[in-house]
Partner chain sequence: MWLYAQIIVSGFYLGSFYALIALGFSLIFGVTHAFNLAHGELIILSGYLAYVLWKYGQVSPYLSIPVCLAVMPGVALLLHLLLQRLKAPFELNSLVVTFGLALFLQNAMLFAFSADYRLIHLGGSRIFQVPGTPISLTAGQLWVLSLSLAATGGVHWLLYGTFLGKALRAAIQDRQAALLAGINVTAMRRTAFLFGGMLIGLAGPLYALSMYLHPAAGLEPTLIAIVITIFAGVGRTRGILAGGWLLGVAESLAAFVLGTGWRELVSAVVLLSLLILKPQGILLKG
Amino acid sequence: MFRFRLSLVLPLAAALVLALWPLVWAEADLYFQVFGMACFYGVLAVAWNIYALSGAISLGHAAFFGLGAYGSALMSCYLQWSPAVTVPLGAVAGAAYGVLWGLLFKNLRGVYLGLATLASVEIPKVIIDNWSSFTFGSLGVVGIAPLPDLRLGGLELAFGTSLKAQYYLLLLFLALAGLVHRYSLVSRWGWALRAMRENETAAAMLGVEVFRHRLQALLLSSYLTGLCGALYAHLLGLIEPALVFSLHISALPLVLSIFGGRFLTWGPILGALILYPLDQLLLQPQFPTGHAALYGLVIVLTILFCPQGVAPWLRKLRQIAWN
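Answer block, the chain by itself, in the form predicted on its own:
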């Protein structure tokens, strides 16, 4: 029990730091924005990794992100509904495309699945880009309604205008996504995903329904990614096809998950909280046109020297320190 509690010390300490540091630096808009987006990309990394836990590697999660963004933005534009309604409903568009993936790609594995998912991003992108009468085409959607304010007694959280409030919203979103990720790792369903990843044929012989479990993982992953896209649309206030269906959206969660550690609860989250602030706060000011090379370098170094990611390495260091 004592060792179990020690295993929670670092995650809980990190959570407390993330929750309390804005109370010390009340006026730090740049840091609120950067660490808020780090939490945002942490959710994207978690969403991507839930599907990858089943042994499937996606290069096309930008499709779910873009559909979630456009689903929420267009409902807000045409129906004048509150983002509190359009964000969860808009994410359904991404989940629906995920179901289509699951049905069409059920027999694909490995590189063929990766290429199919990568190519599938272009389908909704081209449709939205050319359906100008409904989606506004390549001009994009502008003037998207901001997130509504929340009042709790005397406390007002202005999610539409306050970067600090947005930071806490995204931190809460990250915490919830982390709980979902933990369930995907330690539950009976999660063990079924692990079995599929290790040996799909053996898992099927043991009674694991491979297609159903992988489809469930994809559905959960695509809905979470769609939620991220829907939130992004209202946080930014404008979207266009090239922005929300970009390769960057598909590749970055993969990089963050691999760097942090795909098989630990907080691995993808750690990757996001380390790499994104490092890129935005240290490298971008020094190398404005080449800072994105960090992510390519990280992948190469991680694969060569730390293939399980940095989270397992940090856990070993912690165990050595406790002993």
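Please read these numbers as outputs of a predicted model, since none were measured by experiment. Only the largest set of C-alpha atoms that superpose within 1.5 Å between the two forms is called the rigid core. Residue numbers count along the first chain shown, from 1. First, how it differs from the form predicted in complex with the partner chain.
- Taking 2 Å as the criterion, residue 20 does not count as shifted between the two forms: its C-alpha moves by less than this amount when the rigid core is aligned.
The form predicted in complex with the partner chain, contrasted with the form predicted on its own above:
So it's only the chain below, everything else dropped.
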């Protein structure tokens, strides 16, 4: 009984701390930015993990990210629409590519699927790189409109300029993504994904519509990743193919999810909230270039020494603490 309540209390407490600390500590732009981006990468990790729940290891989520970023940035650039419209619409570019994956990679599993996802990042990247007349080529898109301000009664949320406002926006985004992730684990749909992951043949013979569920997971995953990319374009103000289609973007959600614990509700989020601040606050000042080597090292060590990630390990720690 007590343990059951704890599993609810702990995330709530964490959410409360994440929501309230900026009120206490009013001027901490660096921390707003770092934890805002940690939330952002938390969403990216959740998005990646929804596809992973169906049993796939993707090495190419940068494709959705980049397409979402370019979708929104170009729409905003050519049509002058507000980012409030272009972000959700631009992300559709990522989702469309996701559906294409689902259809083309229908029969690929495991290693072969991983290779296919890795190679498929190159296609949109090279096309955008070379189609200069429309996409501005390798120079990238600059001067992308910042996120619009929002006025709620007397409260003004300057998402374009205030790092604190951005932090709250990204925290909300993470909370929503966390709920979606929870649904993907505990709903009946989630059980279908789990059954497919653990034994696809058995799942199919028990009536689980493997192809349809996998496509749904991929669609959700690619759209969420596209949303991240679109937001990224407006948060940063400039994008270029080498940046948004980089190996780093594909690797990051994988690292964070595997590190945090893939098959647990809060695993990917935990991974993001631990690793990203660690990287930005501790390593980045020491190694301005190359600090991202941390993520590579973390994958290697996690797979070797705790393939389930740290979450089960923390849980064990908690049990010890209580007894």
